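Consider the single chain below, provided in structure tokens and representing the form predicted on its own.
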Amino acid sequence: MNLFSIQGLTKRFDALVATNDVSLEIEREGILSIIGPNGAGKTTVFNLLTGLLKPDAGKILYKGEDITGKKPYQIIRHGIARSFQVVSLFEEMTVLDNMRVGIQRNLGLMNRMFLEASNKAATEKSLELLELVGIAPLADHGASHIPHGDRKVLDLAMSLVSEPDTLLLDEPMAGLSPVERLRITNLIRKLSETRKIILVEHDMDLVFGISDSILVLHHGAILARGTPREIAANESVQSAYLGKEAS
């Protein structure tokens, strides 16, 4: 059984068809990148898969279970999490406390969060995840004072608090320097060893260097699907995205 079975997924915004009858099977392992020109429907697909939008038509099955139209908190319980292009942190808190908020919510401790700020389970899990992504030394630093690359890593770490088996990354390379991009690339590879990674990204060096498969969207529909080599050689993709219309 595949991880996702997406059947006839359609989403309209007035006259604009953001996703147009998208049908797709997504395997359980590896890194899938979704690319396409601006307005191709990439983020809309992410928002549909994670419950931020409800489709106008179609169905989304995850591990054989229908999750179509479920709310984000329900989607998370199925083992699906995401990060966003724009990092959103609790700026007044430390790196550790940012993690602890998410951990405590996941452990059902939110009603006692501030009374149990030193909760052992939440603290240990937070430090474990910070160690996993490589920023444990910044645990006591204020979130507003760490560099942009570390903020992106922290945001990614916070998406792991629910222990997802599928992680959707929305433009993880946005605003990063070449050194930071290499760091995030290595981290994505590491995370893909234990969970499915689906990413939307404009950095073609990353996409073609890291992906096991690539999905190309154009005008809300699937233009092509294949390995990086197959996509690079696809004339329709070259014309629609990698050529004159690329952005």
Ligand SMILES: Nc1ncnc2c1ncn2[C@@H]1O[C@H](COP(=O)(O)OP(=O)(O)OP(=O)(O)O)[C@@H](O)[C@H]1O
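Just so we're on the same page, rigid core means the largest C-alpha set that superposes within 1.5 Å between forms. Numbering follows the first chain given and starts at 1. Treat the numbers as computed from the prediction; the structure is a model and nothing was measured. First, how it differs from the form predicted in complex with the ligand.
Among 183, 56, 213, 83, the residue lying at the hinge where one rigid part turns against the other between the two forms is 83.
Interdomain rotation between the two forms (smaller rigid part relative to larger, C-alpha based, rounded to whole degrees) is 14°.
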Contents of the next structure:
Amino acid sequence: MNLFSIQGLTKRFDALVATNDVSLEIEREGILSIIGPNGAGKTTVFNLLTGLLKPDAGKILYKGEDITGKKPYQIIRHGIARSFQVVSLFEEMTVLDNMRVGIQRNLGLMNRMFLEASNKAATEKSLELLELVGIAPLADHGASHIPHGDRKVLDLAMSLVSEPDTLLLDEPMAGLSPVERLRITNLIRKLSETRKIILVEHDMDLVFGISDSILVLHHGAILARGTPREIAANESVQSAYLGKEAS
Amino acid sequence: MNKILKDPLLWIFLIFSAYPFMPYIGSFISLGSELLLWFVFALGFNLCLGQTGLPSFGHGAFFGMGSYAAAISFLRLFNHDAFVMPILAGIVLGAAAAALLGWLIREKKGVYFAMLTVAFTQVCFGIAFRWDEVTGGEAGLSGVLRGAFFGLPMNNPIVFYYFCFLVFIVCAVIIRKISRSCFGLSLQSVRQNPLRSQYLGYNIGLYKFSVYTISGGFAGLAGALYCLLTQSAYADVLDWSKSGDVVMATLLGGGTVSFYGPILGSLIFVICKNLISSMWVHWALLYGLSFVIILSFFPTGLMGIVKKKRNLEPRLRGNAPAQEQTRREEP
Ligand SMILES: Nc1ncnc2c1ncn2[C@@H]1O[C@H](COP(=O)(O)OP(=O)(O)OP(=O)(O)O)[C@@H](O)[C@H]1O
Ligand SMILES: [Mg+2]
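Can you swap the form predicted on its own for the form predicted in complex with the ligand?
Okay, now the whole complex, with that chain kicking things off.
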């Protein structure tokens, strides 16, 4: 059984068709990248898959189960998590607390009521994840006071707390320095060993270097799908990108 | 040990344990009791406003219902002979009403949430004001007595004061425990970024509903104590302006940035209401004006001023290198 089985997914914003009859099978392993010009509808697909938006038509099956129309908090429990193109943090909390909020979600309700927020288990698990993504030294800083690159990384780290089987990353490299890019590239590779990664990214070197398969969206519809080699050779993909840049 | 001594709650407890013996103000013993029940009211309310970011104007209704529940159960159910049961009735009705309203509006946001709570309070006021058989209508209910509690004569104002003091200690400790728990952190996450909160697996509607119910229980408790203090219940306590009072007191004190803000705010409000009003009828003008001025210059209220002063230095230190790095080249 495939991981995702998407049938006829459509989303309209008034006259604009942001997702246009997308049907797609996604296998369980590897890294799938979704590319496309600005406004192609990549983020909208993520929003649909995670229940933030309700599709106007179509169906989403995850591991054979129908998750269409479920809310984000329910979808998370199926093992899907995402990061955000525009970082989405708890701005008035420290980096550590940003992580703790998510870690605690895995505790039972009674524990949550009576356990101090600063409990040891949550702290250790949070620091472990911060260590993994490489921003542990910033743990006690306010989330709004750390550099943009680190905020982006924190956003990614927060999507890991639910230990997802499927991770949707929306432009994780945007605004990162070359050093950070390397670090995150390696992290994505490592994460992909134990889970599915669906990646939206404008950095073509990364996309073509890391992906097992690439999906090209254009005006909300699927333009092409294939291995990096096939996509690189695809003429309609080239014209979509070149056409965009020329205009 | 040092940590305990630095705990502001301890100092508040110490000060209020000596209240009846203080010069001048100590002679207004019922003012002391009113302060304490207001602390419970405002601290409980701030679980909604400060912690979860719920702008509720419904807490006056829960307070009023607690008051009526205590009066009605005393007069009708327990035949003029009970002390604890009316208080419990107040908690239960306050929480139940909050649960009902909270469930209905758990998915609403911002102004809509606020307006629906105002409407709810107005409906409750209307009912209390008209339903003569149960609430005594315009005349309200009176004749609530404070019997003995474990042999202690509650009709003695000083004894009742210490009862309120005990309730306040227990509630303050519980509320602080809640706000510092994992649950409390989750509530903060709902206020700061509901979108992200959902994506961490939180059913935020359920969290809003839970905290609203808990907070309504504290409002009901405060209302029941108020009924016992004044030995009566009137529709006035249900009026939505009462809800406005607790919102204003909490904001003025700085409930959005400090756990202790609501205590400071209600201290100022209740003292103004009781002491200054007896000297000058237009006290509300002065109170309202200072509210506007303080909140315009210090949106986080009085505790906000204190906190800012204290935090300034470490923040600057932590930030200086960060600010320089924020500008990066985009790809
Ligand atoms: N909530 C919304 N309401 C109205 N229009 C929307 C909404 N979200 C997205 N759109 C529109 O849908 C189209 C697709 O947007 P989307 O964010 O999915 O693009 P994208 O491929 O992620 O682009 P980018 O590379 O710039 O992130 C855009 O034209 C956008 O303006
Ligand atoms: Mg996007």
